[in-house]
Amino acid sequence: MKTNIYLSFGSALLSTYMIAGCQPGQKNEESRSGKLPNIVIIYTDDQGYGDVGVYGATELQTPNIDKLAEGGVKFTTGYASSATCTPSRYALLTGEYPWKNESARILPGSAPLIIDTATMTIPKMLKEQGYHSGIVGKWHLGLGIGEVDWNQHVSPGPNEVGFDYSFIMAATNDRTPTVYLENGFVVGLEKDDPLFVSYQENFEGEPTGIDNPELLKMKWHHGHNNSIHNGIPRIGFQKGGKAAMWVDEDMADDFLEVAQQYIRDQKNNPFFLYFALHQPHVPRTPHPRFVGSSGMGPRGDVIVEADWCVGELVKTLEEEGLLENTLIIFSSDNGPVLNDGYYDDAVEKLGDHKPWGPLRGGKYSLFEAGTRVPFITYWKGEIEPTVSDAMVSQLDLFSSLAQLVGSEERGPDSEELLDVLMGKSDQGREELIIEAGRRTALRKGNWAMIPPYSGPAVNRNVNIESGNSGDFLLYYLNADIGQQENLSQSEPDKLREMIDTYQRITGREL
């Protein structure tokens, strides 16, 4: 990792305290008595239901994630709110359905912030209860209010929606800009080499993946053929800022080290850490330590790498004496995808592994594998190991965490399910709207209903079934978790009930 990351961490942390209007070490009285637990959300990117050992993976080893599940609550029916990244992250932090926000869709790296700074968020709510909050990793919720000047302080961003400390990449690792930002400043940027980013046109003289294949160490399959950095073509164009550019193979270590330092610095305060990993999103670039570790090529290797990161983070909590006072929540932003823009042997080396597990679909899909994801809660000494079939959504974290810390705040669409998350109840939510690319569907009880949608039945770029059909699709998941038997014709009363529920929640006529 670049040494300037370490050098800037302490001073930036101090400055954000001052901006927030509190002094270092200031805590409320309840935290001093040890009643407020630390909260850590570990969020992977494109990791499927079947990409974890305890969820059925036999060809891929994830011992550290498995250990959390085996010592906590493993939810078999846990959902992201969307089958794509930005909407799920919006819902997690705000407790609001993403389809209610027209801007909550996959964003370019130069997009403005889509969370209104007046909106209540998890970090804002926790701040009111005496917490310090930090985000380390992937953001992808927009920055600024329009075209961003990357050579100045970039705001609004994570710090303006409640985070006291932020160390992020703006969007995704396959999009420009390929730099880290710490509290709104590009890390390592040199004044005599300013950074420019565009999603409209290339900068004169800059090579691209489509025009300069000889410069590539990873070939693009679709859509990833603009600016080249580290031998990898990206979405979007950039120029300058060379000293600030990340090394993809070091990204896991970079994020982990900052997250570990955040824990050490905040060990005497109640803290909330949102640790948003980039794996196994494309481009998949495992550190050399993990190359070949899975036998499945880069996609499998970066999942092994992510699992190691989880283990190292938990080890840090344990070393600092915090594990027994920390609630850990592990999940993924959406379901799996194999070829998502690069040739990286994800399909060719898959073997017998099924990233989607017993489910149908994947990323971008309204079928179950798009949004049903690994979902685990762990709190040593507080949560008894159990497997829960209760339906929970990442939407519910807002209201449930508020209940945990004594806040009266609630997310607009977030149900208070603290007892469920703590393994003390199996009464989860009854109804849930899921989303994929602005299309929505309903989960209710043991049933799933997908309204008719035009468009291709298969997303050809990624070879995943979209859930589009000219007819209503209705499935009884208890008997048909793979969604193979459409019951819309044989169960008209149930279909009518599902349609009525869908219309009531969404306000959309079918």
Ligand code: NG6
The other form holds:
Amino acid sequence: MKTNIYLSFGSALLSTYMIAGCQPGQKNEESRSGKLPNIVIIYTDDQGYGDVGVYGATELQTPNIDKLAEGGVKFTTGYASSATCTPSRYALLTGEYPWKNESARILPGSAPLIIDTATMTIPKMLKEQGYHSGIVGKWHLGLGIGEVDWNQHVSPGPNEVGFDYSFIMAATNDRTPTVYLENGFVVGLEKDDPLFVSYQENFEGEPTGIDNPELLKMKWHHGHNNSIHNGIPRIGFQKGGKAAMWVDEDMADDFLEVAQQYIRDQKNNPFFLYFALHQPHVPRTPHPRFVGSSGMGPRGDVIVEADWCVGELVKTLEEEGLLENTLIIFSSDNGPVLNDGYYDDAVEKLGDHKPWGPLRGGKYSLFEAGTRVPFITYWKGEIEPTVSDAMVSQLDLFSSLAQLVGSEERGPDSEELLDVLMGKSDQGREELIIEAGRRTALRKGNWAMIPPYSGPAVNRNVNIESGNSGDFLLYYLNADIGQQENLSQSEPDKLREMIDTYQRITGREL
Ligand code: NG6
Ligand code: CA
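Switching conditions: you have the form predicted alone, so give me the form predicted in complex with the named molecule.
Every chain and every other molecule in the complex is listed next, the one we just looked at coming first.
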């Protein structure tokens, strides 16, 4: 019942809607003409729990992200669905656990779309309520249905799963093709220089990171030794399309500009903007105006740059008079990593900064730092500043946003936590399965349980603890947020309960 949903939502908004003389979500001209709030999800890439000032960073300044948290809800216990990108993004848009979809793993730039075009997604759900949706930034959910011809309309992609507008990079900034696509077309492609992409073999005569170290301005550490563009060796091969290639150092400005234009274009109707920044994922290539800004080398500099982008985007909303009618959600797709494949001083210049904050692990890990990330909601005049310890997941955005706009759609694994996101309730999730590279673990109450997994305890390339162990790992996070004391032996009843819950949710026998 729409009315009930809104009654619990808070009197301020309710009265706004009553003045407008219509129910939110109602498909009439009045509700379309501005009373449904705009929704902006700002999503960074590999930014850790400790990579934000309000989450405890003292060596790195993020004043603009801090401002959102200080004026909104700062969640201390907010989760990405996975410790890597593709699965987290899949879960965010569909509200479905990523481990339920075999294909939801780190994708090459040539991978087909992994969201079925029949699947309900946040932008589709919002479209039913009269929203216009746009994605600007990193996609990494696959494109096309097999062999993509990059010189034609590339489809299906974001526009076929609900976005009315898309300006994306296909996969990651370290993967080919190093071009932007706008609504399925490679931007700036010239007819006489077609673009070819392969993840199998190089194109004859094309330089690579292995064969042509003299062409590199950034050296590869592991992986990342295929095609070279802009002096940076990538994962995957490509040929041609020269005029369309992005300039890494301009990427932040490029995405920001498109996102700002999107807001200006859509300001007269409810819109959903998914602003998926590329920072601080590798290769870390700050614009020259940010070089040296953090004193921490490129990784810190691109976080400062990303923070600036957040500030500029919010400024645009403000200038357009939209800030009081826009829910902003800020989060990151997975935890932090230092050396993720290039020599870029991330380790050497870290100093006292702790990207993982008080947590254990990082990107790729089943320990907390893999998935517990900065998570902030902000809505000027509607959300009271508060800090919330409620457990929330990016999975929950689907159903919670559906509540917000009066949609009856729900994501399969997505909980209705609108009141929590609005800072009006601290009754978050009771349990949550987290994922890292197809392995899963359980968060329940104040406990975390990682089942036994074979494989190295430390992911050597990136020097991050994986969460693999021959034993069950059980932690009481209230007393031990750093997951130092394994209680699986001393708390057998709790372990049993955790195993039962894990088995019930995942269907996996332990
Ligand atoms: C890994 C890459 C890493 C990064 C990651 C995806 C190697 C050795 N490592 O395979 O650099 O690109 O994939 O990151 O190639 S994510 O944030 O998009 O999940
Ligand atoms: Ca990521």
